[in-house]
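For reference, the chain that follows is the form predicted alone, supplied as structure tokens.
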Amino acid sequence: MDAGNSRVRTTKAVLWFIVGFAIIVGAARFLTGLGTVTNLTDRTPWGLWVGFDVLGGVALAAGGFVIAASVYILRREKFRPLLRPAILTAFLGYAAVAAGLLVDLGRPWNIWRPMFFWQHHSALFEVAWCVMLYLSVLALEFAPVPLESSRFHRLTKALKSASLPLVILGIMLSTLHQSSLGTLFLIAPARVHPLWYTPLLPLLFFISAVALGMAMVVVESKASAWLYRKRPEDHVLSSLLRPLGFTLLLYAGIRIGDLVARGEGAGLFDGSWESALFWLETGLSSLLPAASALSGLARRSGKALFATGLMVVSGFVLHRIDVGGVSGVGLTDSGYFPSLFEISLSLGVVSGAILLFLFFVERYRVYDPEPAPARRPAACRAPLAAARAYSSVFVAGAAIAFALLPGGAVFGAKPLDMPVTGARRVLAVEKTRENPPGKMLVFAARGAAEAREVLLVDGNRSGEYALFDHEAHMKRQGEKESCGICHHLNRPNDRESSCFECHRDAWQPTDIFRHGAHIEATGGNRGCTECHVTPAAPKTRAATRPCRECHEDMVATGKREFVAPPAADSPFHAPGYMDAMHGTCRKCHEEEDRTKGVKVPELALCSTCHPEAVDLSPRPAGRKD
């Protein structure tokens, strides 16, 4: 292979730049978490990495089992020149899937668990095992290629003699997990649009994987021939067009026929963006390439052959991405779109796999050798010069990525500022709760006879509110003596200060010590000694005079105090509003449950205060509220 021509050098430089960019983004993802580099949320936990890296990557690697089955099972020896590059593509494709999965998992260090903690009824468990086993099978299938030039002749001979059993095992594993990926989405109908959701998803995933495997072999072979300026294998690739065309027609017929049979055919022409996306995807993946393959257009032109394969690859990858999340954006009302860093990591994983492919192609007999050229090619740059050039673009990509990273990806994620406001007074009534048994407050209907005034606690106005019967709590806890249980600090010239006056942000701590106000009240810089009584000590809060010496009524007193009074060296950072609410209310409710001696919590439940649970479930189509 001519590894020094301009096409190879330019391609490698671009790939190394993308890998350098992705390395920095990947480091940020693993060091500071998913939230710093992705647009994923609790409502949309699966995005581009699952749709493209995992679902699309597994399908793109299907050429290995398709060509292996053709050569070893169907005895089509004319496809043997395509076997080694197809096996290598499949092996690197599955390795890229594993890398992408590690990036997507919230706790990637637990990826080994399916090997020891078996969930027999889980489709994902079956997929995990099949992918791990098939990756091992592909490694054994490809191992003779690099071992041919080594001293391990017996091992190479043994692996070659085991080719047929390995191929049969690989076909079984591929059939299982290619279809099971479709099974995985059958349990989430609310997250997949009706144009994509069907009980036939496992069958469609398998048929599309077969078609995509053949198309990927065409794309890989044509791209390699162009890159290394070698003779294209169009005479062999053209033999794939007829089975490819019929497979695509079978896929399109089953998919469209299933929609009509299930009464979802009207959605194909309703003018929505989902219907437009469906026809774009179906046209690219099956209708247009099937017409090209069966009409003879792709057979007559090498460019048309490559375009046909590329359409199939693009269309089916888009299908996997749509099933994996895009089609459900309207259902979940999430507005998800992958961030630049999600895209760059996906491209980085693919670029790394391509670089490894080129490495093996240039050093081992992946392709059949061609006759030596009549004239020696022009001398290329020395390996050291090429390494320096690739290192430079790698570092450039890494530097640009680091410059573009948000602050949270460098220093760790920080919550957004979310100021809070005080509670509002509303009317509510008590309702009997069946499971678990008890009473809970709900909004009163207009004119309800038993309605009484309660506090609506929703500091950041998120809609995840709690109803709090202030009067009833006072009576149960001891009237005025109980105020200090919750209102544990008084602001200057105030009594029973409301929570939001100190806990001023929903999530972040608030500094409640106003240094500037103290300077002004004590006469400017001359008043520093009022608090910093030891001149030699550092001017810090820990070395100041205790605040309660001046503010004697700062700490409220009550029958019980759940919040400890501030220490002399307290930094006076009030926790976030949510932490303050939960810390006080839940602590009191847990103590009440312990006092009653109940084994199952009764008061210490979310539903005790929140009449409506926090809604993270998908929303029905068309719902805007």
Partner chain sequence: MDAWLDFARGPAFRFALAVMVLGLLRHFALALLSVRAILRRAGDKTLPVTQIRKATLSWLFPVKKLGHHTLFAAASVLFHLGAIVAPLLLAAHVTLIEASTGLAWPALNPLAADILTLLAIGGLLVLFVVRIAKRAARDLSQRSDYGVLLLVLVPFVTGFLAAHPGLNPFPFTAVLLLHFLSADLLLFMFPFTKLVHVVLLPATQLVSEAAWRFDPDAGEKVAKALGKENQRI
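Mind giving me the form predicted together with its partner chain, seeing as the form predicted alone was just shown?
Next up is only this chain, free of partner chains and other molecules.
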């Protein structure tokens, strides 16, 4: 193999760059969790990694069993030159599936469990066993290739003599597995669009895998020939066109016939984006390539042959992605689109597999050796030139990924930002509550006689509100003088600042100190020592003059200070809005209970203060959950 030509070098450089990027993303995923680098949610737990890497990877690996069956079972010896690359592709495809699964699983360290804890009713149990077994079988099938040039001659011989049983086992396992991935989605009808959901999914997955296996062999063989500037095996590949074409027609016939028979045919032409996606996918995967394969177009031209294979491959990978999630986006209203990091990790897994493929191709006899052409000796290259070039693009990819990662992926996940706004004035009436027993405020009906103005406290507008009788509290605590009990801190030039002005996020603490404003206010550099009184010490907040020494009116004064004023070494991080509200209301009521015997029932129950704690976020009509 001519591993030194510019095509190989450029391709490998691009692949190493992607692998470098993906390795950093993968490290961040394992160190800080799925949420920091993916757009996956509880509503869309399966995204690109399942659709593309797992489902697509398994399908792309189908070439292994298709060609092995043709050679060993059907005795089609002319396909033998395609056998080794097909088995290698299948092995690396399944290795990519295993890698994709590991990054996608929430708890990948439990991957061994299906081996010992058998759950016969689980579709994933069967999938897990098939992946493990078939990956092992493929490794054993391919092992003789690297081993034949080693000193393990007996082992190589033993493995070669076991190839027929291994091939039969492989065909059996992949038949099971290809179809069982379809079965997996039979148990999730609410997540798969009717144009894709059918009881025949296992059959469609299997037939498409057979076609995809043949197409993948075409694509991989043509791509290798282009890359290494070797003679393409068009005469052998062309023999695959007839069976490929008929398999594609069979697939398209069953697919469309099933939809019509089940009364879903109208959806094919309803103008929805799903119908457009269906035709794009079906046209790309089966209709166009079937026409090309059976009309002789692909047989006459090498480029058309490659295009035919590529259409089948991309069309069926799209099919797996559609079934795996895209078709269900409208049904689940997930609005999911994979993040840059999900896409890069998927590409990284594929790039890694291709690099391994090229490694095996260059080092071992994967392809039949060609007669060496008379060439002038290769130009003298610097030692380790390839390692130098590829490692530098790898470093570049990794560094760019590290720079682009969100803060949460580097320093650990934190809650999403959720800014809050001020309380609103609304009309409410008091009513008796049965459980827990007591009185509560509810929104007043229009024109209600006893309605009075209260505060609607729902800072982040999530619908989990509380109605708060501000006037009654003021009266009970001592009118104006009591404000400082709750409004414990004033913003500069303000009095009784509202809660949300400092507690600005629903969950997270807010930094309420503005350094830049203080630099300006104190007259630039010379003013630094006004706050940083010990210039030699590190300029931390703890080592800085307490704010109250300048802002004398910052801490509200009142009858009593219920919320403690910020300590001298306060970091000036206002607690999250919810913590501040709960901390103030509950603490005060518990104190009143203890000192005055004023009972407030069941403060531990959400419904005591949040009578209608329901999710009021927008929900489109027609959602099926």
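C-alpha atoms forming the largest set that superposes within 1.5 Å between two forms make up the rigid core. Numbering follows the first chain given and starts at 1. From a predicted model like this one, the values you see are computed outputs, not experimental measurements.
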| property | result |
| --- | --- |
| Core-superposed C-alpha of Asn460 shifting 2 Å or more between these two forms | yes |
| Core-superposed comparison between these two forms, Arg548 Cα displacement 2 Å or beyond | yes |
| Is_shifted Ala536 between these two forms (CA, 2 Å cut-off, rigid core) | yes |
| Value in Å for the CA shift of Pro419 between these two forms, taken after the core is superposed | 5.1 |
